[in-house]
Structure formats: structure tokens, C-alpha cells
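The chain below stands alone and is given as C-alpha cells, in the form predicted on its own.
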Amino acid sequence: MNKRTDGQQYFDTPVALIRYFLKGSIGVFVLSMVFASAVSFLDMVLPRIISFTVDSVIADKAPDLPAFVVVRLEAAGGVELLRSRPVLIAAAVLAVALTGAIFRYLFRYFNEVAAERFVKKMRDSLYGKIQRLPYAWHGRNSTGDIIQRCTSDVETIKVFVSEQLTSLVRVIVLIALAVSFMAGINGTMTAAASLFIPIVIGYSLFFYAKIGNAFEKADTEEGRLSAIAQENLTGIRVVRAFGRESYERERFEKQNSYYTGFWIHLMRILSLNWVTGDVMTGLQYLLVNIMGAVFCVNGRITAGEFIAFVSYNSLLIWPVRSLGRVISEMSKAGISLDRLRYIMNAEEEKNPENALRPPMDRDIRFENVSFSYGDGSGEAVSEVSFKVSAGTTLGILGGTGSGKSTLMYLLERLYPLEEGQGRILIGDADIAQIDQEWLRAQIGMVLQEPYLFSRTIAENIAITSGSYKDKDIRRASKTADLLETVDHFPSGFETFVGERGVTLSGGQKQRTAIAQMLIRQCPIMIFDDSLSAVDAETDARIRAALRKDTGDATVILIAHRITTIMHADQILVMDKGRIRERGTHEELLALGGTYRKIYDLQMAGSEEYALQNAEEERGESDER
């Protein structure tokens, strides 16, 4: 693991990422491996007891046991004691089996504890990382794919580490002990059995790359399938409203078939891998049994040794197969680790050194600001310069794609300005030098499409802090013209809104989002076309309340409706990323340009417009 020049962690290899995720659980994993090794040793003891019983207790062969065991056995009465009391042998077998069962339980227990700590570390790290990634990164990566990486890929890595990697120690111990015990019985048969170990490793390495490539494709397609499901479930009301259920179902089924095809291809490879292992296992078992039977008949080994050797060979087959499976599964885990490294190595938002926390109730200045999203669509804003005096209201009018919202994203530093793209100042402080948490805490913003969480209305309004009181929630709701509506709900502010506020109307969601911002009482307030879903009468009431209750805050109103911004101290008219007109409502009407044309179109037919025209005509008549 390395660090960038900006101090952020960088994981140059999958192993480095695994080591990072293992912090806090590695000790428990080691403890589980100790018990796994003890289980492996006890598994080797039982065949030795059986061999000793057959050859030395039932027959008359001298005990072939470790010296310290022979000494203690003789001190207790020797083989004759065991012949007269065979229950002692049964007790020894039972004691070994019970001890093995206890150790196996401890291995499983500590392994599961370590696995859950490991996966918790992964989830916490990924979630925390995603929270710190730039707004632009989220725009480039679909939610469904991110969720798939943080669920399916995390589970793949967990299974590999907790079930495959931790078993590797036990496998190695088992292989070493089994080969050692088998060699003590007959070297020729041991060599024949061991011949299959490099063969298993060899074909496992052959399948390693094939499995990895197939799994990567299947994992990618699963991410796309998750993205389709997530988008469809989130936008279910739109799908239903336009009768697109059949289209969306066919779209999902097509991707699901494509995804299933990749998994079937992967299963073919895995099946071939497993079948090859079964064939090798059968051949090994067959060879050992044939050689053992021949050697036993020829007197090269005893019946007890033959039974023990077959038992050791059976114990050897499982770890050899497991070793091959670990190698195969490693390719899948490697792909998942690379997909998580993509997230963990993404460059985070960063604060400048000695970040500032200046007072935010100051003038706002855009100085020759130009910005492009880098998607080939050209500049979203170009050479924009203007000033908003502290405590005043700025209105911004413009069509779709004129750059209105982009200016506010830049003000909140959701997209940072690069060198040569101009600068934005609050007071005398360049926002590039301001602490981003401080900056965003001091700027309240209501987006075009407000997002509400699956909580109560009160919780959504007070979501930025748990310290707000009921009177604060009601005050903000009154200004947002939401109070009377909520009071008519049976549960009032405790009304639970569904995902993304689906149980509320568009206007109610917008007014809830406005209250959510107003409760913070920020020195800078931005309303990004946040009154588009309310009727004209409600719009007028909210505007009047805002003029009264925003106090000394600097207010920026972005709208398509002139009535929303006509009382602003300054109005900008945007078109294709540039400021085409600026001034007060009266100045822009007198200018007779774009603003005047939009005004006439929007006001035509309204009573207010008719009265104004009548007054103008009477004035002209009086002059004549």
C-alpha cells in the first residue's frame, strides 16, 4: 500500500488491499488457523491408533509408535493391558475424536468472528470512501454497479478469505502430515500418491486464467443487471404512468439472459475443473489401493499399515483437491478485489492546505468563470462574471442547458474549477481555499429534483441535525407553505414518506425540501427551480414569505417562471452558458430583449398582465 502525494491511500496490488481490510481481524484469523492445524494433527492420529490396534494389539508386531508413547505405554502395563482391556483403545479414540470436535468448533467459531469483522471493515471502508468521492465520480458510475461491487464482490472476497485462504494453512499442514505419516509406512506408495499433487496444481493453474476472465465478464454483466433493476424500481411511477412495464420487463429479461449466458459459460469451465479433479482423485485412490493390496499380499506392509495408509491417502485427497480449488477461486477473488480497488483508489475530494473558514455573509463574485463537464458537449458556462451583493437577491433566468444550475454547482464546489477556468470568491476568499465542509454547511441549496429519504416529514426537514425543535420545523414549514398541508395529514409531521418521497406530490416534495433548507438558516440560500411543481398562487405565497423570513441572507433564485424572480435585486438572463442580459425587472423590460419576450409569453392572458396593459394604455391616453 502506498500513499499519493496528497496523502490519500493507494493500493497498488490486491494483496495490499486485503492486508488493509484484514486490520482488526487478522489476529482472530490466526487463532482459527491454529485450531485448524490442531484438527489436522488429530485427524492424523486416529489412523495411527487403528494401525497400532490391528498390528500390535490384535497381532504380535512390535509397537511402531513414538518413543515417548512407547515408554508411557510400557509403564502402564504395555500391550497386554490393552489386549485385556480393549475399552481403553475405544476411550483413546473417543478422546481424540472429542478433542478434534472441540478444536473444530473453535476453528469455525473464530473463523466466523474474523470473517464478520473482515466484511464489516470492507463495508465501512467502501461506504466511507464513496462518501468522500467527488460529485463527478458519482455521475460517471451507475448506482447499480456501485451497489453490486459493495455487495456481491464483497461477499466473494469474504468467502475466499474465510473459507479458502484460511483453510490453506490447514491444507498445507494436512498434506505435510499425511505425506510424512505415509512415508513412514511405505516410500514407494507415498511417491505414487504424491505424484498427483503437482498434477492437481498444474490443471488448477490452467483453469485459473479461464475462470478469472469468465468471472470478470459475468460480474460486469451482473452490475449492469443491478443498475437496470435499481433504475426501474426507483422510477416505478414513471414506468407505470407511461405504460412501459412490458418494455422494461423485456429490457430486464434481455440483460438477464445475457448475464445468465456468461454464468453458464463460467459454470462449464468450473464443471470441467471439478470433473478433472474427480478423475484425478479416482485415479489416485485406485492406484493406492491396487499398490497397497499387492504390497500387503507380498508382505511389504502389514494389514494395519495398509488400513492406515488408505486412511491417510483419503485424508490427503481432500487437501490436495482443496489446494486446487483455492487456486481456482483465487481468480474470482482477484477480479472482485480489482473492482473494489477501483473504488478505494479513486481520488477523493480534498481540502487545500490551511483551508479557510471565512465569514460567508459577504459579497459573491464570479470572475471570468468557464467550465466544461468533459463529456464532449462543450462549455456549460463560458466567461461568466457577475457580483451578488451580500443580503440581496439574485434571479437567474434561462432555458434548459443554459448553465444556470452549473453556476450553483460551481459555487458549492461540487465541481472544482481548474487552473485557468476563472475563480469564485465569497468576500475576499477564493472558494477553492475554503474548507469544503464549512462551505457547504453555509450554503443552503434546494435542487431541481429534491430527494427525500424513507423517513417521516419531520425527520426529512431536520435531517441536517438532530437538535432542531418542533418549533423550528413548523417555522420553516410555514415559510415553505407546507404547514397547513402537513397539519391535514392524519399523522402530521410524523407522516412517513416512501422512498424518494414517493407518497408526496411533486409540489409537496419541493416544499419539504425548501423547509429542509430554510431550517438551517444559512447565510447563502439557493433555490434551483425549486418552485416549478407548485401552482402560481402557492408560488406567490412562498415568495412573499421568503422575502420576509430570509433576513440578511443572500438569496439566489433560479427559475423558468419570471414571476418567481421578478422582485429580485438583480436578474441574469442566461443562454448557452453566457450572460445575455442583466439588470432589474424594470430595466430588463425596458431593454426589450429576451427577458421582455419571455415575460410577454408567460404573462399573456393573465389578469395581472391585462391590468398592467390597461394602466399603460390609460397613461398613454392621458398624455395624448
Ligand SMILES: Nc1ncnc2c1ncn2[C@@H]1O[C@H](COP(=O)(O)OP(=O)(O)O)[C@@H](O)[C@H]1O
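Positions refer to the first chain, counted from 1. For the two forms, the rigid core is made up of the largest set of C-alpha atoms that agree within 1.5 Å on superposition. Note that this is a predicted model, so its numbers are computed, not measured. What changes on going to the form predicted in complex with the named molecule:
A displacement of 2 angstroms or greater separates the C-alpha positions of residue 277 between the two forms, with the rigid core held in common.
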The other form holds:
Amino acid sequence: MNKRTDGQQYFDTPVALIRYFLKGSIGVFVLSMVFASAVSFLDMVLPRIISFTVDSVIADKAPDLPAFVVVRLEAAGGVELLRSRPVLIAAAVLAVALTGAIFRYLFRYFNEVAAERFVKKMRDSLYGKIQRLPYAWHGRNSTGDIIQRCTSDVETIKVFVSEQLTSLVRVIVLIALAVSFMAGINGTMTAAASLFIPIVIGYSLFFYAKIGNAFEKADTEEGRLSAIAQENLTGIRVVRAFGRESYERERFEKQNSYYTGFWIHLMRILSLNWVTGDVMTGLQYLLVNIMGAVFCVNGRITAGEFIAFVSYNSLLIWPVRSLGRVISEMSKAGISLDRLRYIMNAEEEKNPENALRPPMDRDIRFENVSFSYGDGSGEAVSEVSFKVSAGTTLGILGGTGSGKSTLMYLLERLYPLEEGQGRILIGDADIAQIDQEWLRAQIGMVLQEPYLFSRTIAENIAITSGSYKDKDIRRASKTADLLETVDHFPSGFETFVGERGVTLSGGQKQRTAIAQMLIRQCPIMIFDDSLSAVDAETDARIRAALRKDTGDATVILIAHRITTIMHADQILVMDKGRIRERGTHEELLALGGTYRKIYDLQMAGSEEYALQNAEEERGESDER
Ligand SMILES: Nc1ncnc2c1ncn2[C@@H]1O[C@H](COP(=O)(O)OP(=O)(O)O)[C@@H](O)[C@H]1O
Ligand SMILES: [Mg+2]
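Please move on to the form predicted in complex with the named molecule, as the form predicted on its own is already shown.
Up next: the whole complex, starting with the chain shown before.
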């Protein structure tokens, strides 16, 4: 692992990343491996007891046991004792089996503990990292894909470490033990039996290398499938509203059948490989048995040794066969690790060094700001300059796509301005120098499309802090013209929003979002088209209440309706990323340009407009 120049961790290889994730669990993994090795060793002891029984208890060959066992045995009464009490042999077998069971349990237990710790570390690291990534990164990456990486790929890596890597170690230990025990019986037979080890491993390595990237492809296709499902579920209202169910279903089914077909194809190749493996190991088994029988008849090995040898050999076969697969599946983990590295190495949102926390109730100045999203679609904002004096209200009018929201994203530094793109100042401070948390905490923004969490309305309003009182929530809701609506709900502010509760209308959502911002009492408040989904009457009522409630705050109002912004101290008219007209309502009307045209259009024959105007005045007289 390296440190980047900007102090952010950088993982230049998959190994570096896995080592990072393993911190905190590696010790437990090693412990589990110690027990696994002990289990393998005990597996070797059983055939040894049987060969001893056959050769020295049933027949009368001198016992061929480790010296310390022989000494004990002689002291207790020698082989004679075992002959008179064969139950002792059974007891020995049982003791070994029981110890083996305990070790196996300990291995499993520690392996699970380590695996869960490992996964927890992975999840925490990823989640933390994703929170620190810039808004632009989230715009570039689909939610489905990110979720896929955080679930499926995390699982793959968990399996890699807790199962594959573990079995690799176990299999190597087992092969080493079995081969050395076999060599103790007969060298020639061991050589013959071992011959198949490299062949089988080599074959499956070759095989899996050939189909190798098929797994990667399967992963990508699975990601696509879940992205479709995810997108569909998130947008379920749109899907229903536009009657696009069958189109969406077809899209899903098409991807689903492609994915299924691909897996079936892959599985057919895999089965073929499996059968080939069966044939190879069958031949090996045959060879070992024939050789053993011949050697036994010739007296080169004893009957007991023959039995032991065959037992060791069968202990060997499955692990060896699985080894090739395990090794090659590790390449799958490599892919998953790379997919996580993509997240873990992504450039984090930078907070400037010695970040400032200046007072924010100051003038806001945009100086020659140009910005492009860098997706080849040209500039979203071009050479924009304006000043909003502290405590005043700025209105921005403009068609969809004219760059209004972009200006606000830039003010919140959701997209940092680079060299040559101009600068934005609050008071004397360039926002590039302002502490990110401070900046965003001081600027309250009601988004065009507010997002509410599946929590209660009260929790949604108080989302930024748990310390708000009911009084604060009610006051903010009153200004946002939400109070009456919510009080009509049976559970009031405790009403659940979203999946598990009521579905709020667009206007109700916007009003909740407004309350959510008002409660924070920020010195800078932005309403990005946030009155678009409420009717003109409510719009007027909210604005009247706002004028009373926003106090000394600097307010930026973005709207389509002229009535929403006409009382602003200054109005900008935007088109294609540029400011076309600026001034007060009266000045702009007198100018006779776009603003005038829009005004006349919106005025024309609109009874609603007349009504709205009347409301407006009533709202104002209330104020007086
Ligand atoms: N996240 C984004 N990525 C790429 N382009 C964007 C993004 N958001 C907006 N744009 C583009 O930038 C331009 C200005 O958009 P926006 O600021 O949202 O306009 P408005 O808020 O006035 O409707 C449009 O051409 C829009 O397509
Ligand atoms: Mg917008």
C-alpha cells in the first residue's frame, strides 16, 4: 500500500488491498490454520493404527511405531495386552477421532470468526470510502453497480480468503503429510501415486485458465441484471405511470435469459472438466491398487501397509482435484479485488489544507465562472458573474437545462472549480478554501427533486441533527405550509414516509424538504425550483411566510414562475448557461426582453395568475 501525495491511501495491487482488509483478522486466520493442520495430522494417524493392528496385533510383525509409543506400550504390557483386550485399539481410534473432531470444531470456529471480522472490515472500509467520494463520482457510477461491488464482490473475496486460501493451505499441508507417510511405506508406489498430482493440477489450471474470463463476464452480466432491476424498482412510479411495465419486463427478461444461457453454457464446459478429472483419478486409483496388490503378494509391503497406503491415497485424491479449481478461482478473486480497488482508490473529495471557517452571512460573488461536466456536452455554465449582497434575495429564472442548478452545485462545491474556471467568493473567502463541512452546513439547499428517507416525517425534517425539539419542527413546518397537512395524518409527525408508510405527493415532499432546510437556519438558503410542485396559492403562502422567517439570510430563489421571484432584490435570467438579463422586476419589465416576454406569457389570460396575485397581496397584508 502506498500513500498518495495527497495523503489518501492507494492500493497499487490486489495483494495490497487484501492485506489492508486482513488487518485485525489475520491472527485468527493463522490460529484456525494451526487447528486445520492438526486435523490433517490426525487424519494420518488412523490408517497407521489400522496397519499396526493388522500387522502386529493380528499378525506378529514387530511393531513399527514411533519410539515414544513403543516404550509406553511395552510398559503397559506390550502387544499381548492388546491381543487380550482389543477394545483398547478401538479406544485409541475413538480418542484420535474425538481429538480430531475437537480440532475440526476449533478450526471452523476460528475460521468463521476471522471471516466475519474480515468481511466487517471490508464493508466498513467501503462504506466509509464511498461516503467520502465526491458527488461527481456518484453521478458517474450507477447505484446498481456500486451495490454489486459491495455485496457480490465482497462475498467473492470473503470466500477467497476464508475458503479458498484456507483450503489451499490445508491441501498443501495434507499432500505433504500424506506423501511423506506414503513414502514411509514404499517409495516406488509413492512415486507412482504422486505422478498424478502435477498432472491433475496442471490439467485443471490449464482448463480454468482457458475459461478464466468467463467468470468475469458472468459477473458483469449479473451486475447489468441487478442494475436493471434496481433502476426499475427505484423508478417504479414512472414505470407504472407511463405503462412501461411490459417494456421493462422484456428488458429484464432479455438480460435474464442471456445471463442464464451464459451460465448453462459455462456449466456444460465445467461438467466436462469434472468428468475428465474423474477418469484421471480413477486410473490413478487403479494403478495404486494393482501395484499395492502385486507388492503385497511379493512381500515388498505387508497387508497392513497396503491398507494404510490405499487409505492415504484416497485422502489425497479429492484435495488434489480441488486444488486446481481453488488456484484458478483465485483469479476470480483477483477480478473482484480489482473491482473493489476501483472504489478504494477513487479520488476522495479534497478538503483544502488549513481550511477556513469564515462567517457566511456575507456577500456572495461569482467571478467569471465557467463549468463543464466533462462528458463532452459542452459548458453547462459560461462566464457567469454576479453578486448577491448579504441578506438580500436573488431570483434566477431560466428554462430547463439553462444551468441554474449547476450554479448552486458549484456554490456548494459539489463540483470543485478548477484553474481557469473562475472563482466563487463568500465575503473575502474563495469557497475553494472553505472547509467542506462548514460550507455545506451553512448553505441550506432545497433540491429540485427532494429525496426523503424511509423514516418518519419528523426524522426527515430533523435529518441533520437529532437535537431539534418538536417546537422547532412544528415552526419550520408551519413556514413551509406543511403543518396543517401533517396534523391531518393520524400519526402526525410520526408518520412513516416511503416504502413502509405514506407516499407523499410531489408538493408535500417539496414542503418537507423546505422544512428540513428552514429548521437549520442557515445564513444562505437556496430554493432550487422547490415550489414547482405546489400550486400557485401554496407557493404564494410559503413565500410570504418565508419572507418573515428567513430573517437576515441571503436567499436564492430559482423558479419557472415569475411570481415566485418577482419580489427578489435582483433577478438573473439564464439561458444556455449564460446570464442574458439582470435587474429588478421593474427594470426587467422595462427592458422588454426575455423576462418581459415570459411575464406576458404567464400573465396572459391566466385566471390562476389573477388569483395568485390576489393571494400574494393578502399574504403581504397579513405580514403588515
Ligand atoms: N450531473 C450532470 N452530469 C452531466 N451533465 C449535467 C449534469 N447535471 C446537469 N447537466 C447538464 O448541464 C446543463 C445545465 O443543467 P442544470 O444546471 O441542471 O439546468 P437547470 O437547473 O437550469 O435546469 C444541462 O445541459 C444538463 O444536461
Ligand atoms: Mg435545475
